[in-house]
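Next up: just one chain, as structure tokens, the form predicted on its own.
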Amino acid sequence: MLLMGLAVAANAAAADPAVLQYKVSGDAIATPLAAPGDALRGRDIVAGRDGNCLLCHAIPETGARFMGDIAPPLSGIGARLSAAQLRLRVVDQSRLNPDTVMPSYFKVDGLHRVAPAFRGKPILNAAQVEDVVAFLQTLK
């Protein structure tokens, strides 16, 4: 079974090498993970199912119609965190909160229940981390 997973890690690292690469300083994580993100993609990803944000926070600058009430709602939240800090949370909210319901966006190693063809891969790419975090920054 361990080499089982080592196997699974070590192909979500060949696939994309900066899932295991990060480094988590203090409450933040201060190397973008990919290039500069794109706001505009990032707040598709935000409001599309490709993140499903607003299934849990409200984020009126989406335009959308139904958002959720269970997390923070994410007005201001550019104006209350860096870049650094909203890469955290995106990647693995658990480091910082280890109840929370917040699913690791990035993160692929000490995760439980994950469905087998979901094992070892992050929900969202290095790129689209940069991207979501680029919106959230638009969020003053």
Second form
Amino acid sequence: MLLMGLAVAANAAAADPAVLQYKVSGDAIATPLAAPGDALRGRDIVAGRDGNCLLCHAIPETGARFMGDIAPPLSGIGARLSAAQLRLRVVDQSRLNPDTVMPSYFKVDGLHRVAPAFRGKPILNAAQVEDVVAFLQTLK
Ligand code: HEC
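Instead of the form predicted on its own shown above, give the structure for the form predicted together with heme C, please.
What follows is the entire complex, opening with the chain shown before.
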């Protein structure tokens, strides 16, 4: 997918292959990938080019004027899903729905159509994933 390729290329520099370990239990990743995230940084990632979440999701809390509607709006998601459940959805939504169009932000296996220099690098690093989870938790 073109979208995924672009996102991977834009953010590969932030990747830290040393922290690519996580354990999925049920529909969640219970153990944080890094130190507790920062919700304000998370909002910037979600609304900016690192995350590009608003291409598909409406999140009015970001204050953005233009938002996508091909994915469910994320208002209230912090009340419906736990931090552990949110973490898996950001890390690798394809674990829950193999046909999803949502990029796997912290998965490295199976991303074959990226330039060699960027192979094996996730879109977001571990700290950025935790920032995004922290922001999503504020959407109650
Ligand atoms: C290319 C489109 C696209 C992008 C970009 C995208 N998503 Fe998604 N996302 C989806 C779709 C579609 C779903 C619905 C579930 C599915 O397809 O499996 C979804 C589902 C979710 C869910 C679960 C929603 C629920 O109601 O259970 C969360 C949380 C989520 N996305 C967060 C994010 C975050 C955070 C970002 C940015 C870091 C992001 N998404 C970027 C398409 C996208």
